[in-house]
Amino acid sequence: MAKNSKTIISGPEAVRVRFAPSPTGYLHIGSARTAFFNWLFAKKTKGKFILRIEDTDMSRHMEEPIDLIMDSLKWLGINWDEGPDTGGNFGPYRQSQRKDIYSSYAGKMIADGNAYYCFCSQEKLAEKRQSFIEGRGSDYYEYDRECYYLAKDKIEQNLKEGIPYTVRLLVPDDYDIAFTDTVYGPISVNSGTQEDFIIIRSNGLPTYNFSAAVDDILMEITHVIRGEDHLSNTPKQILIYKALDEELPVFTHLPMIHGADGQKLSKRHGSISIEAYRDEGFLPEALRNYLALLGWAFDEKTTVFSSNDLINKFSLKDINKKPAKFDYEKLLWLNGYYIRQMPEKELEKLLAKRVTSADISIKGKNITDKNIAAVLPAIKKIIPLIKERVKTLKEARDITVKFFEDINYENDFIEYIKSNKERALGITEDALSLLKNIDDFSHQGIEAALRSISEKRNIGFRKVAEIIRAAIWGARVSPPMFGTMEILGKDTCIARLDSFMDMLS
């Protein structure tokens, strides 16, 4: 057996650890929660956090998703202290760029009896598969070790004469693949239920299990933190750590994330990829605290969580092993407290930086970085009006454009206005009275004007108010009223009604 495993690091070794994407695609919430967890156990322990590229897999790999993976992890604030972009002293962090020396360890591991030769093509694999099949009645194959037992010199020859092979790991017989996962406990494998599975292709690159172990051993990783669907990948890099006589790291497998409806997370349930969110509005420190809720939990109450506290209370046996439920609600409240939390300065400056892509113009031009000083005053009033009720700041942008563009009218809300035509026209006309004659145009001397609407109808104010919003912001929800009008201004507040007036007409 392999040197006894590691226990969770309390003495003076330096805790390792690493997150290994293979570049398929965007970088998505149960990804972006194992690198967390792993970047999290790294802070609490002052260890290094490792970033590794898996890209081996020729038919899946993607060059653009690399960067858009670091970018991603960037912005949510995880760095790394090593990795392909900063380098380190167990380089290259590209698993393309270490194809030597796989074939070194898979030479070794030739050498010590420990992995053999297989000039089995695919088309023979396959007849041996059928043969088997037919003969057995049953779907389960393994390997026959036909190359295995190949003389020295018919492998000599073989390799002289450039027949294509793989390499296969010897699995030893009747061996107990034992180990203790944080979260799952004690679990042990028979060798019997593993066969003499390839770890160098045909084409020369490494199988996603020999790279990972023997990057792991030679990177130094003490603890391998990663989804519960590797948890099967486990015994077979066992194995390989035991074929180079190596200490094992200590194994931490994730609970799955599924959807509130217990099936599996998709984009139905509101996972998408990280870009995606940023895209959407939400904040990296609210997206940060709810991948830690992920299957972890500190007690039964806390919610809200700084990245310190997140650092100084995680821990690995606080790990859940039942499934994680991911709610998006759950997420969008969070990310609505943080914004509520947030200085309106800061606030301001990313508003600010989302109304200049929005593509709005005001008198003809276009909102940019270069003339958004025109519009700063009215987004710095408009923060306070919206900052208690956004969630997003995609949603906090679109309420902010509408101040700057034309007017858009909901349809639906327009036809139940005209329901009662004669009672909005009569709101309407009294509103525009008061208004053309006001001196004092804030939300206080609004609000006075309008209210007295009310009185003279008799009527709850509720119901002018909804007319009068009809007419300046053409929904049935908008932004406290009063404020909304003041930040307008007199001269788009009047022409509003007037024209809300010819289209009741």
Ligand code: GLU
Contents of the next structure:
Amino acid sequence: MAKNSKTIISGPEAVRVRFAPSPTGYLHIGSARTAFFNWLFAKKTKGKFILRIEDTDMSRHMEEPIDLIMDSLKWLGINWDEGPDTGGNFGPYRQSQRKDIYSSYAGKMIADGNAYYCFCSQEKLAEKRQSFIEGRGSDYYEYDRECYYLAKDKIEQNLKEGIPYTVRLLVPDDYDIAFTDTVYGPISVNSGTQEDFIIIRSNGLPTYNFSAAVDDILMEITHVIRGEDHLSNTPKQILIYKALDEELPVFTHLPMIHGADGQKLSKRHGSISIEAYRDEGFLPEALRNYLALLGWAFDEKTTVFSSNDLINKFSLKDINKKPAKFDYEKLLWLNGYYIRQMPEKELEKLLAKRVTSADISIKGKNITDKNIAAVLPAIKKIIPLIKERVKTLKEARDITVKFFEDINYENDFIEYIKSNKERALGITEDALSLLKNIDDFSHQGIEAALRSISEKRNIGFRKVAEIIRAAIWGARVSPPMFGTMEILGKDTCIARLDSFMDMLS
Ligand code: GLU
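May I ask for the structure of the form predicted in complex with this ligand now, the form predicted on its own having been displayed?
Zooming out: every chain and molecule, the one shown earlier first.
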């Protein structure tokens, strides 16, 4: 029997968890959720959170995706205690720099009789597969251990001749591979279902199951928390723990994440990279909150959790095995909530940053972080106007930018306004003469002037407002109109009403 798993929250031993991404591209929602659950558990238990990069496949250039993953984690506020950039006592933390470690462990396993050299070529293995399948009449195939029975001299001769080889684990016969997953409960698999799988490939590099298990052992990982897609790898990794006579960590597999259509979350469902969410103007605190809800629930109703709440309340035992549903609307709602809660000063900074990166200019000059001061007073005024209604920073930025740009008319709206041209002309004319004459071009002053039009003409204010909105904003929907006009200023409003008159007549 393998040594028993540790209890779920280990006693005096400090918790050590890891996030071990393969740098294949962006950090996507599912991986970010895995990282966050590990981080939360480390924080909760005052343990250590380790970032390990699984980049043994040297055929690809990895620097860029590694940086992207680290940047996304940092942006999310998921910081690590040990990792490739921070170092630590268990490094290196990039598997590409640990090749010698894997070779020496494989060597030790061969010496102990728990693994063996396999000199079978790809072609030979393909033939074996073919005849095995034909003989049995089923798709099932497992390696027949031919090389396990090679005589010692033959092995030495092959090695001397430089015949390429892989290293295979010798899987014990009829052994009960048993463990208790925190989420999926007791799982037991007979070793007869596992062939002597490869732990070192013919190019000398380890396979995922081998390097992950060796590193989890050497990095003294107490809890392996990862996606459910790795559940089927766990028996293999347990066999490696057994061969090395090591105690098992606690395994926790997180439920899959599905899109609204019940299919595994993928690009088809829209943005799935953390980078895309950042660009779309999601706040890290909103995303963190949302990630926590993907498979974990404190109770039936609570949705909003600060990070401190999460650290206090998070427990591996409350993770659900049902696939989690990714609900974009809920994430949007949460983001809007966090935007509303955000101190205005902070929002101002974030918005200013987005405005400077937008391609807009005032008086012919592009707004950059050097001349942002010119628009900051306006941004300060715009924030209270839009804060309650926007759901992302991008939306906030798009509205803000409109305050500085030339008006852009929504054609179908203007056509609709033109369908009652006389009234539109009359109202625009009234507005022009009233607004030209008011000294107090404030929210209140503007409101009083415009409301008097509706009284004079005995029509609902909504009718007046839609014409004014068409003239000064060009679109059906605008931020609250009087405030918008105050920020645009008297000159701009008058100029826009004037051009609108021209458009109508
Ligand atoms: N490199 C694996 C992945 O990105 C990690 C699996 C694990 O956590 O063991 O899926």
